[in-house]
Every structure is written in structure tokens, then in C-alpha cells.
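Next up: just one chain, as C-alpha cells, the form predicted on its own.
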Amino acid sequence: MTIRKTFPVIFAAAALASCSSDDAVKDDGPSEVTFPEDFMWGSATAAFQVEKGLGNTDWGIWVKTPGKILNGDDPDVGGPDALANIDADVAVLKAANQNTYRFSIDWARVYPTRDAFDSDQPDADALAAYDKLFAALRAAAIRPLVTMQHFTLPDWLSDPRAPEEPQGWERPETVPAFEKWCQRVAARWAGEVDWWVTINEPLVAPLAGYVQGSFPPGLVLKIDRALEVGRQEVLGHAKCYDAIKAADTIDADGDGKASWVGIVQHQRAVEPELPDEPADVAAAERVRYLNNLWFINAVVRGDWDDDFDGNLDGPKDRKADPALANRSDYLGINYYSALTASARGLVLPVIDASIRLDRLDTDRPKTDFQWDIYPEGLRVILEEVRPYNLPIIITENGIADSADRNRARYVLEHLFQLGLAREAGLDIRGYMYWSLLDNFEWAHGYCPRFGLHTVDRATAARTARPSTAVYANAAKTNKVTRAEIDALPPYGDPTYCE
């Protein structure tokens, strides 16, 4: 999950005119929705946000840079320390009736130096820690959903202290190195994992890092570099997909398929700031394509829109490229809220639009991040991906709600929309709440509270919030009723932290 994705788009263009936010179905329909017995109920985390000792990453350097993190927060101080609390985390997953846990394996923890990676000498303590996590999950009958790269990169590939030099995915060695990383992880843990994520939210990090400046390497409005990162991530995903498929031939779940490999996209319900203004409507279509569809088009259909103009007629564009097509067995969707697009204000190049994600001029209730609470928007973005005809997992959905006054209603209303989407024929396999724990939320440190469980900053003790029981009941009964939602208090005012 990322914080305050102020520029969530800039990677490609070409409108999908089929599903605007005005099309959201506010259906009075059934009194309940149900989910199948094998539905994946779970929670999500990411290594850097819940582990300690990752100072040898680009983010590890970033958090030590004065002024980059709210309140000077540090993931090594007062965080969940997940690898030292594996039994506690598996216990709270089990207690909440969850059968799936999405987490990431950190590249820099396993290979702390370039020499270690080049000689394939993984860190023994890192392997032991992740082995312990897998063993605990297996004993509890909890399915792992494993992410290969969740924002952070080893400092030997990405160093924000030299931002003017090529960093991370800009470097020519990163894609082949990532391919090797994926192959090695899949080979080692093939017997434990059937569900893999290559890259989490591939368009968010370059936009935050090269356009907004809140992520490493901390640059502003370096559009060309951001676009190149997006291109390289497509290539990296495809190489990782092939590597996992070649390395993981073991059916760990016993469900008849050895490996499901997918991309995880951050999707927003995109709306024009002024619905009656044609320029804003056109801007929203450009943003929708850029944020929601460009990457998927490349890795599912093989459509390489190199110049991000929405047409496959450029000199470097390719249609149905066999090296890219059919490289996602399912779509991982992270959904939190809506955004508005306008033809006025800070209009960004390529996308030719300005974007707003928080404090939208709507009458919807807000989260602690001042994001709109918009469950119907989940239906909107799910309908956008219907044409790809792939299974779907909601890999993140959650709310910053330190008082826990709105979380229960938020979860049930989004699950209800998910159930309606399933009834409408979408193949939705699971739902991962973000997050299992209060954690380090990138540039906003420990300020936002997304967790189903609080974490004591001194002892790291986990405590379930009251809303956890509501989610646990949905997972136990495989259903959500309108009566349950109606019995909850209405949304209250947020408590935004600065």
C-alpha cells in the first residue's frame, strides 16, 4: 500500500470509454451476498513496512535522510518487527478466520550485497527467517501469497544519495537481475507457494519517486525518467513471470496448478472534476487509461504503447508482442478510493491532466487520509478489467482509521460490492485487507493506522481492533448481509494526521 498517491498515473494513454464512475451500480438488489468455500480471505503486509533491519535498501537510506519521513519515523524503531513475531502474526491471522497471507520477501535481506547476489550466496539468517514463516503458515493451513518486489530495491541497485544517476529500474542490469531473483525465490520455496506477485503497484513508485518526489530517488517532474521506469517494469514483470513458471512446478496447494503468477495494480475510480466539462471528461479518460489499463494491456495482451499516446501506431509500439502477452494468470487489484481529473491546475505532461486524490469535492465520507470512502467505486474498477477475462484477487483494500470507528462498515460495504460483482459474473478469488498490522506507511511513517491490529510501539504486542471481529465473521460465514451493514453506526469524522 502506498501513502497519498498524489500522482497515481502517468504511464500510457488510450481511453477505455466503457466504465466511468457514474456507471457505478448502487443496487438495492439482494439482501446478502455469498462467497465460495474456497474463497481466499486474508490480510496483506510488505517487508519494509513490518520488518526491521533493511537499511541496505533504497528506502533504508531514504528514511535516514532528514525531512523525508513524517515525524522522523523509522521502521527499525517501534515497528511490528514481523520476523521476530512470526508466531504472533500467524496466530492473529488464524484467530480472524483468515486462510491467506500476502507478504513480500525482501531482495536485499536475502542478498545484502551485490557480491552475495552475483555469487548466489544468500544470507543464512534471512533464509531461516522466511523458512520459519512458511513453516508457521503451513502448520496453520494459511496460504502464502508472495510478492517479489514491493517498492524497495537493494541499495546496490538503487541509491537515492545519487538521484541524478540512473537508479533502480532505470539501470540496464536491473531487469536481468530481477529475473534471477524471481527464479531463485521460486525455486527455493516452490513447495510452499502457488500464488505469486511479481511487482506491487508498478506505476506508483516511479510517479512518487520521479514526479512527486516523496519516494526514492526524490525527484520532481522528471517525466521521461518515470516513463522509462514503467517500461522497464513491464519487461521485468514478463521476465519474472517466465522465471517463476520455469522454477515452480510443484502444486503446493494441491489444487491442480503449480503456480499462479500475476501483477498487482493500484486502481482508482477515475472521475472528471467537472462532469459537465468535456475537457475534464477527456482528462479523466486519459488518466483512467494511464493509471488503470496501460500496464495490464502490456502484460495481458502484449500491447506495448511505448509513447503512451493510447494508439499502437508509433515507431516503437507493438501489438500482441509474444514476449509480453499472456504474462498474468490473474489480476491483483489494490483499491482504496476515487480520484478526480481536470484539464486545469497543475497539468502534467503526457497525461495532459491534473490529478486530485484527497479532499475531493464530494459529499462522500472521508478516511483519515481524506480519501473518499466509495465502495461502489470497487464495482467500477472491476468492470474496467472484465474484458481481460482473468481471475481477480483484491490484493489490497483498507482504510486509515485510527479510531476504528469506520473500518467495520468500510470492509463490509466493500465486500458487499465484491459479492455483487461476483454475482455479475466476475471470477473473483479472494480479498486481502490492508493491513494485518499498523505499520510504517512510507513517507507518512506511523501516522496512518490501517491495521486490523494495533502494535504497541514499545513491546510490539498485537491487539485486535473491534472491527477485526466483523471481518472474521464474514470469513467464517462466507457471506455479508445488508442487515449487518445497516446495524453498524454511520461513518464518523476522520482524524487526519499531519
The other form holds:
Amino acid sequence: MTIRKTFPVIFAAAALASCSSDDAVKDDGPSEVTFPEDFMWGSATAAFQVEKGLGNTDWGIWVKTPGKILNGDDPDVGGPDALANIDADVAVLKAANQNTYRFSIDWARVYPTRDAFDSDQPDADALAAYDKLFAALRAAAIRPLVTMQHFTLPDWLSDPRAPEEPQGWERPETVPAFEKWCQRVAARWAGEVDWWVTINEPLVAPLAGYVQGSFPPGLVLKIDRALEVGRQEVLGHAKCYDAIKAADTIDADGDGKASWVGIVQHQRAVEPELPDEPADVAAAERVRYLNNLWFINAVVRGDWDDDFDGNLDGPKDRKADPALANRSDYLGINYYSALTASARGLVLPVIDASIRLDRLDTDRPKTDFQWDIYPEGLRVILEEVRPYNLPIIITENGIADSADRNRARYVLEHLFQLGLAREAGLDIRGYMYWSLLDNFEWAHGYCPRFGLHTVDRATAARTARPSTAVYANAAKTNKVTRAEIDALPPYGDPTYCE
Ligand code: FCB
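Next block: the form predicted together with beta-D-fucopyranose (FCB), after the form predicted on its own:
Zooming out: every chain and molecule, the one shown earlier first.
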């Protein structure tokens, strides 16, 4: 199975890392950090990772392709089956003192065919299932944070069986269809939802799908197609933003604003593989720009860097395009780790750098996924987005830790950094742990265990891991202290997942 080996390259392109101003992160600072009463404490999932029966998506086709998923795992077998376990999920959210739940609504579940979509005949069972989830959340006073697209696309827009043909975002019909999808979802659930995400991690999917080959359509080193996907997602995001704004005019939570619409980016603290090597430092800068800044520049400032070269001098580049600018009311930030960039190795065109996402040559502790544990990096990437001057939600942060030996420390250390960032003036509104449940981790199947809760493979019963109580306590007290962190055991060796 080669998935493990190639994985570093994937996000490769997705990577990032940083202008790490060590001064900003080495802060002996306070003995505790606090969070406001209305802080959004939550956890996150995505439809394909926790639901069943999404065979009519590109991912549904992909997982049936031999050799693509670690151990041949199948999302329809032994997973959380979330839509059949809504009450259980809402109960464990509530028990963990969470006031927010981030999840996605799956486009192909609601519109299984192109005909159904074109004639606007949504699937009745799908609507009923999501209605039930919203009702249960409302009854428990848990705020939904809803993602319109989390990696999967309907098979009538994206089919990995024909990878040489344009797929998904490459097809001209996808952006207008996505605009409609956003409009309809926002109109239907306007009274339930105020917080929306358009697209989850828009650069991860093309890098994994067209550069690294571990996501559909499974292509390798097709950089030009990957970049075109990124461009189309900017356009799709802007259209979706406008559609939601027009369709959702109901202030569901009474905060005076009917909708908050944001992009979710996968940010990494980008570091040169060899810090004393100027070519690696320059490579890290290019990767950081592409992964962490390029998309945000487009949808916040309207700065369209068509050729991804870091300036707006190209023939198709545009500055402050009003059709793109100011399309993110907040920034959703997924933060897990660092990555390293180098001028040597498998150098990708355009960014002229090679990238490593896991098994980094550092002395930091590692997760079961072989990602570095680097809480201070959270401040690095948060400082990086300060200039955009927008509210921020940590829409994902979490650890693969099947033994649950490192999760409590991981969460509290990241929350501590988050608290320091708030005290340094960043407008951070919430934190979503990834994930509420053990789930189907894309190419790695069920192997990595990110959940606050285990899921029994036979009965789907949810059981809180011990670390959940630690997170629940932070949510309850709106506080994390250094003493609490110091009382936890030091990081132990991971159980590598492969
Ligand atoms: C993020 C994805 C999420 C999950 C975590 C571990 O990049 O958004 O679906 O796979 O990584």
C-alpha cells in the first residue's frame, strides 16, 4: 500500500508554514487564559466521513476502487452512521458542554441525480434527516455551523472513472450549480443556521486529487488542472457567498446578523526544511503564500493572482476585483501542524518547492498520523491572518491518538495558544475540535482515530474518551490554566497508524 509514502506530497501542495516570529510565540505569559461567555465551543464532522449511503459521490466511487483506501475500509461498513444516530450525537455534544456543532450537508444526498437537481426535486428522506438534526440541535441549544461542500461532489459533476476528462470544479457547469445549491440550502434552513462555510479547504482537494493522487480523480502531478480547480473554487465561493446572503435573511440566533459566511482554509506553519539554506527559506515563502494566503487574498481583498506567482503583475491578474472582494465575514481556520518546504526533492512546478507534511525531521512529538504536535504554530498562523482584520473561528484542530494518551494535552495546549492570541487582540470567536467521533479519514479509512468519542464498529455506540472531560471542562469554565496542563503527563509515543 503506497498511500502512506505518498501522503506527504499531497498536502504538499497544500502546505504552509511560516513567518514564524518566534517572539510572538515564546511568551512566558499568564498562568491562565480565559474565553468569553459567548465563545463557540464545539466539534466538527463532515458528511462523507460520518454518514452512510453516499455512493453517488466522487468519493463513493473512489472508495470502491481497489487499492485506494487503507485496509480497503468502506464508509458504509462500521462507521458512525450519523443520520441514524442523531440523538446520540446531540447527547454527547451536550454532555461535553458544547454549544456549537460543525457538520456538512451533502449535495448528492439531497439531489441524487442531475435531473433531480435541475428540476429542484430534493430527496424527501434527505431533507427529513437534516431537518431532524436541526431540530435536535435546536432543542439542545446547540448552534449549527454548516458546511456547503466538504471534499465530496455528486457523481453527476465529478466521476473519478474518467480522470482524463474535466471533473468537478473544472467543469463549467459546476460553479453555477454550486451557486444554486448554496441558495437552496440557505433558503431552506435560514431559520436554523446563521453560521455558514462555503467550501472546506479549497486547496487540499485539488492538491490531493491532481498532484498527489490520493483523492479523486486520482491524478499525479497535474499541476495546471489543480490550479484551475483552485481558481474555480474562488469563483464558486464568491457566488455561494452572495447566494447565502440573499437567501438567509433570518437572524436565527438573535445576534443581530442573519448570516456569517466564511471560507475554511487548511493552514500550516510553513518552515524551511533547512533553515540555514536560503533556497529552502525561499521555497517555504512560496509554499506559505500559495497555501495560506492565495485564496484568502482573492476572497477578502479581491486580489486575483491568476498565475500564482505572488504578485499582481500578470496579464490576467486583478487587484481589488469587486466581484470577489469582501466575501468572507470571518475566516475559518483548520490548524493541525507544521510542514516543511525545500528546494530539493520532488520539486513541484509553479511553487518550485517540495513539501513534507508528516514525519518531519524535527524533535517535536508526533501524532498517530505522524504529524508534528506544534501548538505554538497555531499562533504563528493566526498572526499571519491578522492583516485581514476579520473574526476567526478555529473550524478544525485535533489529533489522531487511538490510545488517547496525548489528546488532553494537545487540546489544552492549543487552547492556551488560542487564548494568548485573543489577548494579543485577535477576534477569535470559537474552537471546533476535529472530530466529535472517530470516522472515515479519507484515504486512510478508519485507521486514524481523531474522535473525542469512539464508535463501536458493530453497534455504532458512542463512548467518550477520557480526554473529552478535559475539553468539556474548558468549555464549561471558559478557562485553561497552565497548572492544568502541567498536571497532565508529557506527550507519549504515538501508535502509528498504517
Ligand atoms: C482536514 C479535513 C477533515 C479531516 C481532518 C483530519 O484536512 O478537513 O475532513 O480529514 O483533516
